[in-house]
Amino acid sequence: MKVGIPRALLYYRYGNFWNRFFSELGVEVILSPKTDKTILEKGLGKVSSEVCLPIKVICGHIEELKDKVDFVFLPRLVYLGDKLYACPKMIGIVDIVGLNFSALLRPKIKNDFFLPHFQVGLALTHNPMKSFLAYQRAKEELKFSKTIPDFPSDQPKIGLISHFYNLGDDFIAHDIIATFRKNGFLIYTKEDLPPTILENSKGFAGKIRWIYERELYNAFNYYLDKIDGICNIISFGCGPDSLVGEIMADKAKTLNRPFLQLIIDEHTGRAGLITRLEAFIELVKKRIVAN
């Protein structure tokens, strides 16, 4: 038996969980090759053009998987912790791609992650054993940085505030990364911090009911007096991250703090994209220099 998880989405935080859990099952798993042009353009045939890029490109993925596999992993998850919710959009991708395609193996996540994997691993194999153990061996995957970032004084650094599927995507974050780095820049990202301060629910972060949006604005808020500029990489049409978005540019503006937004779809060009980067660097050394 094989299933495909596409590679993309949740699977930049949980994709060594359920690589690991299908594989302690016995099942072979297939992964979609990372995102290009082709898969980007395969997912723009099967979704609303109003819809955010990372989900575009899921259904990309699926496409590219569905006639490789016997099904296609695609959970939904609804709320983490705190009934803090995924994006709607990310919840109701499963049910637009399940009107096209059967085969999926679709667990609801409700912060419980133990029973929605045991009864997949159970429809799989007939086995409880083999599913319970599957999920407990599979678990140790699911590793959270418990330590705070060094920030040394003699290196630039960038705080590069974005969803985990945006920049663990080659595809979507190449670019920015590489411009960042080869201008010498430390970059540092949510997925760096540990969930002590990412889930902190003080101050505004409190009244923030997205659960990624809550760790986004939680990085920007530790980072802000820490490192030396923030750049916010925002998916055109995700309405989550514009409000939030829009918060942290009015506190950085009131603290002063060299602060760059970028909205980036399928359409965004890799020449205005780097100049815009370019400009925004050289206002961060000027601002290094001056102080």
Given for the second form:
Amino acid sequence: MKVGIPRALLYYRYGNFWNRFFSELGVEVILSPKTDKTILEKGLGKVSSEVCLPIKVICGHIEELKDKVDFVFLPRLVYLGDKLYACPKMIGIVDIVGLNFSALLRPKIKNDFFLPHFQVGLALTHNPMKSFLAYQRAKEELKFSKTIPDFPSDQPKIGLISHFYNLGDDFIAHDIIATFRKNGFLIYTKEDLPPTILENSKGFAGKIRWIYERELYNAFNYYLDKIDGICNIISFGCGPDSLVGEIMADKAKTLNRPFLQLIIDEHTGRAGLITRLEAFIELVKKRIVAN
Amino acid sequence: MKATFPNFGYETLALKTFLEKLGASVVLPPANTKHTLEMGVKYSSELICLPFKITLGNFIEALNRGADTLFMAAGAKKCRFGYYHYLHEMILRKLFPRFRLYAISQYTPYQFVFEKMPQIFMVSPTRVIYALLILLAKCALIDDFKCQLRLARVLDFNQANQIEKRAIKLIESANSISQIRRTRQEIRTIFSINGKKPEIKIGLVGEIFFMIEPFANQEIEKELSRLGALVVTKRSLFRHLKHLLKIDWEFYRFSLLAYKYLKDSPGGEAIRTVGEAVSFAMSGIDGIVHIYPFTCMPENIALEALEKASEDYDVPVLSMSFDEHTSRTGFLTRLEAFVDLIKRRKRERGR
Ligand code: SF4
Ligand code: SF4
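Form predicted alone already given; the form predicted in complex with the partner chain follows:
Zooming out: every chain and molecule, the one shown earlier first.
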């Protein structure tokens, strides 16, 4: 029995947990290869052209896996915590894939991880004990404990505010990250921050009821006065980012902090992107010198 | 208080009466025009969905007309709509020094009647309930009017436009339950006209703002009837209010019908869109047109479900998204081609 996991979207957060869970179950996992042009192209025809890049990407990964596995594992995250929702497209894409492909394992996560995963384990092994234990053992991978990062004063620092499935996917973010690195920047993302900061619900953050959007906003707020500039990477067609990104841009502007909003899609050219980044880097560096 | 709110198709008239019944004097934004859209586009992020841009344009124009209290509906926060008002306020604050913006949550009817409205207007909850009843009655009237209008438009397009103007005058002045009842009869009478029976029937589904505001959807209903198609829809403010009060029984049927395609609501109106489309398809409609704002999240999910339903029920579906760059000619061409296709299809099958 082979279960395929698309290397996209939630994989970049829960991948370790899932790998561990299936290996404890004794089920072989086939992970789709890293995103590349072929994969993206496979995804393009599968979903409306208006949706964001990550959704197109995951469709490509699913296509890639379809013939190679018995089941594709595509969990549906509906909400976490106190009804903090996933984005509509993340919720909906599971059904869209399911319309034309039935060998889908789609646990529904509504804050609780145990039951949906237990059921998947049961469906695959028919062994409740094994399934229970697999979850218990894998569970530790769900803890995302981080300590507050250092902010050395002698190095330029940039905050990359974007979803983990953008930053984690080299196909999407490699050039951006590499350009900042090449210019000597330390990179800070929301994944570097502990939950205590990301889950803050004071101020505008508390009004955001999209789980990852709240995290992004909190990270943005936290980094704003600690680092030299913020680069907000948004996928064209992303609903939540179009909104929260606007609020971040406004705040950065009011406080006079360097802020660059990069909008990416499958047509984004490498050259143009790097030019924009370098212009921004120049600006940030000048500001550092001036201060 | 000079109250205002964004234009919402014919239903604007009912909302206006509602606020007036609560004692506000209402300054409506001018009817939507290119200028409205330009204002909205100018001050919003390019990436945001069209209803935001149009409603922002409305607020700007209404504030210019002297409005000082803005009302904006707010949603469940699963989609962008629930956050519109934060952005509205943020943007408008820079342009206008003095105004108040009240975000009215749609999902807390109890608070709406007993806390929010009494606080804002300093009236008793009884008065709010009375105003609400008038609102419902007037929305029902408008719903009825729109059905008559749709039929009349295919029967005799020009005459229908004449009658429309008269009917709107009547609706405008209907401000009590008894008047509303009388107007309903009158409208039915003036709309009884003869003409050639419509050849085809098209079901219109999609995002609610687009379903209700003709400016947003490029007057698609008019255009379809001009092409000889009778338009049917299951969406109006009346139904939406019933839905919010949880007495829209048909919605439960739509949810069941949509379940085959969407097992969980992706927010917005996706479930309803799919459910309505399936119910149209089951009733043997000739074609379905699906309209929504460009990059609309729930409707882009619904779109895929509709494609599948189109195969399952063998009914043509045309999905169209709109933004400020949508070309009128392109839009009309697509619509014409679709109507032609359906007519041809029907004739071939009729033989
Ligand atoms: S949050 Fe944005 S990028 Fe992520 S899936 Fe939703 S629309 Fe796409
Ligand atoms: S339903 Fe569509 S149009 Fe409405 S807020 Fe959501 S994305 Fe925008």
